[in-house]
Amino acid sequence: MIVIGELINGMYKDVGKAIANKESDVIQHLAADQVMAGASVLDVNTGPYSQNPKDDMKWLIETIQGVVQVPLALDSTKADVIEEGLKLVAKRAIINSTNADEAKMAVIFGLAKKYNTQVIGLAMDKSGVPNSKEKRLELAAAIVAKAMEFGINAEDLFLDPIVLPLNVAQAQGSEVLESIREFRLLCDPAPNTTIGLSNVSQGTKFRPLVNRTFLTMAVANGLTSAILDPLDKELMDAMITAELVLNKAIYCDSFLEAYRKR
């Protein structure tokens, strides 16, 4: 399971303040703590209130790479901000993200080809998030086809069916889980799948419980990565145990510790 740490995001109050004031210690602690907890990739987002997103993206990357050397997922709606970051990354990056809009895909896959990156593809278009599994599958297939036009392998894609909050779109949970399973069947080798996990519990009373339960079910349906909070130990324990039950690791009594050491 590829864990993408979600916490370096300027939409969080403390992180936004740290970016604005260039408080490198705050960012570096978040980076190191997430990697120590099991994140193999770190999402990097300057947030919606950044006055100079290009400069902030460059500062974040330099600051993070001062303490950890893991791949970064550059997260922005602006292609020029992403490209500024791609010029600085030490490890092969992930672009977060494109949707199925033709113009958007052309720009993002052009950058991915130029800088040899992986890409998160959102199963949505200008019409928004689809209601059905069938429409999600159609949009995911369009993303795979466009990636291949640019010479990008399917295994370098992370297809995201878009998780919606359970308290306002309860019926969508099963649609997303079925989409995850079917995305893996689009081609061979299969594309990766990912979700922004915290979306499912947005606005609910028992957020950690909803997150843990949904992640476990998603792993059982073939999820290969997730953008999540790796500092939530119970969440990480649930993910590790789910993979163990699916025979993706060898059982031992100290399997949680063994996973973390690995």
Given for the second form:
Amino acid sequence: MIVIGELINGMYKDVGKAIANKESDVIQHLAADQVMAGASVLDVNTGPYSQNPKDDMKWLIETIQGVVQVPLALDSTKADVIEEGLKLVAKRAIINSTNADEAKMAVIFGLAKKYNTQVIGLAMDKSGVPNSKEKRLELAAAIVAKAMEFGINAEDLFLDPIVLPLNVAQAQGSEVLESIREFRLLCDPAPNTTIGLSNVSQGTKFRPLVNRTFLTMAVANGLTSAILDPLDKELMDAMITAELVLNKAIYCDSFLEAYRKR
Amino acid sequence: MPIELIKEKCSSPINSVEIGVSGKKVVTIGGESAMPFLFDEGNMPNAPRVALEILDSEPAEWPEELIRPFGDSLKDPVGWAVKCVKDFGAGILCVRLQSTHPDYGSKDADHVIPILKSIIKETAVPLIVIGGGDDERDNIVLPKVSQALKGENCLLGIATQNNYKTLAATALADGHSIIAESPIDINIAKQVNILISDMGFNPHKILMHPTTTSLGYGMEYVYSIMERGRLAAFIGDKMLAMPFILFVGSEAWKTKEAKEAASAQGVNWEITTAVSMLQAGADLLVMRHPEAAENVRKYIEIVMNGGGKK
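Now that you have shown the form predicted alone, what about the form predicted in complex with the partner chain?
Next comes the full complex, and the chain you just saw is listed first.
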């Protein structure tokens, strides 16, 4: 599993404040802690309140790269903010994200080609998040087709079926899980899949339990990556164990530790 | 239409482990990034190596054919070691401290240390030193041996899941590498490696012994265990990325087919076992009969040069 650490996001109060006041130690701790806990990629999002997202994105990247050397997922709805970031990244980045709209895909895949990045593709379009797996599959297929037009390999795509909160869209759980499995069949070699996990537990009771249950089920359906909180140790343990059940790693009594030694 | 072969690419190679000291002779074991001899898929920067095994006291139950090439030198471990290097071309020696075992005299470290030091002095080849096989005695003798050989960068054994702490601690303190053994069990192999590296032991100083069995005695099980471990290592399992050591000599010559038959059969038994283990991914073979060792070295040379292609 490719774990994308979600915590460097200006939407969180402390991170938003750290960005506004340029408190680099807060960001650097978050970066180092997430990598230590098993994140192999870090998501970077300046948040909705950033006054100057381009500068904030640049500052975040430089600050993070001062302590850890992992790929970054540049997370913004604005292509120019992403491009500013792409000029600075030390490792091959992931663009987070495009949706299935023609115009958006053209811009994002153009950037991906220019800067040799990977891309997260959201299975949604102008009309919003689909409510069936068929529609999700249709949009995912459009993303794969467009990526190929730009000469981007399927393995460099992370298709996201869009996870919705359990308490408001309960019927969507199984649609999403089945989508993950079917996305993998869209082409060969298969595209990667990802989910923004925390969304599933938004507004629910027992959030950590909901998160790790959903993640385990998603892993069983072939999920290859997730944007999540790697500091949630029980969540990470559940993920490691799920992969073990699928025979993706060799069992030993210290299997949790073995995974973390990788 | 030509058939296109599927080629596997590995994302993480096997560790390279050095034995011996620079200035004298050093060998590097492991480092490969493909299944054995599949040079189209990756590299084998270090050819598999063959060590000759000697005992620190005269062997008690060796068959005639195994005694023949060594003659009287078997009575003198240092002379035996020199013969292995000078006459039989051994580039690595493995000394089994048989005399420390209760069945063979329970000799102390004071007895074996001078022998080992003389061997190092006379041969200057990298040394593997393994205990007599009695856990209790090994835990008394091996720490002293380790200390006496400090700085020689030997390969010490054998650590198991239930008996690794003493040896790992002492080898760590004295800068030696270690052999981690498991009973034909990939789960335990991984676990022993974790346990040893948890003590602060550098994973790049560990060799795995998956247990050796010989031709006709379950060799296939070892083969499949090694294959499984290797494939996991190549996709990034760091706790299985250690090179393999196999004691083919001692195992092959335990069999009745080797012991009781006319001369050539024992040698062939050892060769066949060794070659099969090379094809399973062995990086270091510990052998007994010099003719068998010589043949296996030739085999390695041929396959490393592309076999029939060249």
